[in-house]
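Given as structure tokens, the chain that follows is alone and in the form predicted alone.
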Amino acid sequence: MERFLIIGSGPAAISAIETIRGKGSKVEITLLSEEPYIPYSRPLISYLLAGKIEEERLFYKGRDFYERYGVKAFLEEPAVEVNIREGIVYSTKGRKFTYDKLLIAAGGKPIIPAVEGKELKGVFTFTTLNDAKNIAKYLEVEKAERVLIVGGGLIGLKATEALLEWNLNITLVELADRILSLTLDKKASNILQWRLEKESVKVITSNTVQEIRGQKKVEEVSLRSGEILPCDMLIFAIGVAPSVSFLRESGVEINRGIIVNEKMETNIPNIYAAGDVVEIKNIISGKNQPIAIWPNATEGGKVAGANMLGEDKFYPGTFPMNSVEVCGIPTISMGLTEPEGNDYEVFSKEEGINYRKVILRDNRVVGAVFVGNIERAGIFCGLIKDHLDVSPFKSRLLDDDFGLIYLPREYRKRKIEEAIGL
């Protein structure tokens, strides 16, 4: 029986398993996971920390997923080495796992800067279920009141929103000149910063932590500006990087992430990769880059699973998309949000906290930002993906009632058929 080995247990791995079994394949599937849990939704850990959901809500595939899909899962046993010549993967427990085909879906690792004092008690990251549990336990045991969050991106904002439910004194420090600088434009960022400050969150931009100080646990930090901030807990929420350290000597081609083609194949025969660990084509810029979003992982895993079975499936790429709600204000961004140069047309509309912006290049949508009223944002995602010429109706893009009715008849028909599965 053919042996498939999967490294990782995130959405790319799960999508690949569902694809393989959905096609009736009886291949042997073995999975190595760094985490001790069955598949769960990482985007929901902030709601768990906030006390808005129970832990059971995270396990979106059911507790018997591996059993139902005939997967032999080794939890808390990540890969540490891949030997491509012998077709062997070594785990942290010293075990050897042989394979005929390998899928690397190891996801991303939180970025922790080389700051003195980072090993002190009370310093955390915020990307996994264990992170959320450990933060909650520390808050309860240590009675922490002053929290410093380093990073004003998506992870930092989700951590901030969760900890607001604990009635803490929160300071957010961001290296860039504004929060969510990689996701939103300046106007959208300013709306969210205003909302955070209304909730008494102190936001410090153009600055970062230089040193963490304390005896056994964190007590204060010094910033690059020289300012000293007392704190009882620090959370690094700078972002994630592809988890590729165990592959450095393997022969698998790596840049920032693993290099794959449109079939999710690496440079090594019978080795595939998908999810946050890979560099995928950005269909707007045409360049390969890590795009750490759930839809990219699931689609990449689906294509990888099919091709591992010998099919001929292709994934043309995607573009950055992000959604985050901050203190009751929802946001969605996609594609380019702050283009440079004269090749773009920009349409924007602002009404209080409601803000919309659409960016065109050659009469095609290449980016959009929605704050507050995010209805109909999904239409713009389709316009970017399909490279539709919007010149006949571009003056109506920001109309409150803009919808499918404005789009070409054949395009509308196709989108409706796709929606109903025809």
Ligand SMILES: Cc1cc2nc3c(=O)[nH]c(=O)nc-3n(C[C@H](O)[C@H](O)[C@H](O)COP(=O)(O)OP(=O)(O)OC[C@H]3O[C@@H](n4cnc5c(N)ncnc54)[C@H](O)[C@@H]3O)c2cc1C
Contents of the next structure:
Amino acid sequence: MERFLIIGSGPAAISAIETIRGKGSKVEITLLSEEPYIPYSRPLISYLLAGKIEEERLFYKGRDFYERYGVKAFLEEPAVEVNIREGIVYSTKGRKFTYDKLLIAAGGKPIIPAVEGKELKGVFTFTTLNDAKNIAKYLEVEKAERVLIVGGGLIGLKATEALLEWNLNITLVELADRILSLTLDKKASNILQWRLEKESVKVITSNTVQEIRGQKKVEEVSLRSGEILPCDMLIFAIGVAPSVSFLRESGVEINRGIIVNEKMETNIPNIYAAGDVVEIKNIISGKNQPIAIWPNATEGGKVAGANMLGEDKFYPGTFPMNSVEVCGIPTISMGLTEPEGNDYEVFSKEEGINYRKVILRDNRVVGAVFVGNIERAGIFCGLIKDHLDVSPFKSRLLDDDFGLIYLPREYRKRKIEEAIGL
Amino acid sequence: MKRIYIHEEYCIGCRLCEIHCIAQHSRSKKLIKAFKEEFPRPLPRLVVEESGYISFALQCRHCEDAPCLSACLTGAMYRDEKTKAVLHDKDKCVGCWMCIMVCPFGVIKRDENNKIVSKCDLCNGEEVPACVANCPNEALEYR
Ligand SMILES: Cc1cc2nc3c(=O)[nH]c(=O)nc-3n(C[C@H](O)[C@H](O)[C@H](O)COP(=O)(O)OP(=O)(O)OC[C@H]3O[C@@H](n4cnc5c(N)ncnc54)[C@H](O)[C@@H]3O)c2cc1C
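Could you please show the structure of the form predicted in complex with this ligand, as a counterpart to the form predicted alone just displayed?
Let us now look at the entire complex, which starts with that chain.
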């Protein structure tokens, strides 16, 4: 029987397994995961830390996923080396795993900057379930009150939002001149910063941590600006990098992430990769880059799984997008949100905290931002994907009742038919 | 699977579909009770779009390759194995709005009272969904 080996147990891996079994295949599936858990949803760790949900809810595929899907899982047993010539993966426990086909879905690892003091107690990242548990434990045991969050991107904000429920004294420091600078435009960033400050979060921009000091645990932090902040806990949230260190010598081609084609094949026959670990085509810029979002992991995993079974499926790529809610203000952003240069046409509208902006290039939507009123934002996601010429109705894009009705009738009909596979 | 088909040329924009959708998803499932006595009132799980002389009701297409299923972080959005409908388990939803971000039809709504999303469930096992059953001009069809 054919043997599939999967490295990782995140959504890319899970979606590949669901695809493989969903097609009725009985291949042998073995899985290695660095973490001690059955599949869980990383994005839910902020809800857990906030006390909004129980730990059980993180196991979004049910406790019996591996059994139901016939997966032989080796937990807390990360891959350390891949030998492509012999088709063997070595684990930390010194075990050898042979495969006919290999899927690398090892996701991303949080980036920790090389600052003095980063090994002190009280310094955390916020990526895994263990991170969330360790943070909660530290807060309880050490009675930490002053928390510094380094990085004002998605994960930094998720951590902030969760910790607001703990009644702490929170400072957020961000290197760029505004929070969520990679995904939101200036106005939306400002709205969220204003909201955080209203919640007594101290937001420091254009600055970062220079040194972490303390006897055994974090006691204070010095910033690049020279400012010294007393602090009991620090969370690094400056980004994730594809988890590829175990592949460096393997011959699998890697840039920042693993390089794959539209079939999610690496340069090595029978080795596939998907999710945060790969560079995927950004269909707006045309360039390949890691796009570390959940839907990219599930979509890529689905295509990889099908192709491992010998099908001919393609994943044309995606674009950065996210949905982040901060203190009750929902935001959705997609594509280019703060474009530079003269090639763009920008429409925007603002009413209190409700803000919408749509960016066009050559009469095609290439980006959008929604704050407050996020209703029907997905229509714009569809317009970006479909590369539709919006010139006939572009003056309507920000109308309150904007909807499919303004789209060309033929396109609308085709879209509805395609959805149901006609 | 059985689906709702839209015939926009027959739609008269009366919004009876919307009203009956609300009633169907209310506690009593009774029109007058739902509107007079039940608060907060459930959201309609469809949108009626209207511009000039054209109008139509639009509800979840239960897509074959559903972007909301790929985007859901919690397992709340799932495909019913028997009917193939895309359904939503409100006990699993945390209101992350990822599905709203990716639904190209814009038919998943935010239920702000409950901090979860709300969408068409094809009236969960009813012979004919309420919007279709109550359309006076056959602008919606279930087959
Ligand atoms: C706090 C937080 C909030 C987020 N919120 C959102 C959000 O709102 N929306 C969104 O789209 N995305 C969000 N994301 C990002 C999303 O979680 C990721 O894009 C997604 O999990 C990537 O899936 P993946 O399968 O590629 O890898 P991961 O989920 O990173 O999983 C990687 C798996 O590989 C395992 N692994 C790693 N190295 C090895 C090894 N050497 N050997 C064996 N196993 C290994 C890990 O243990 C893990 O099981 C969030 C992430 C975090 C941390």
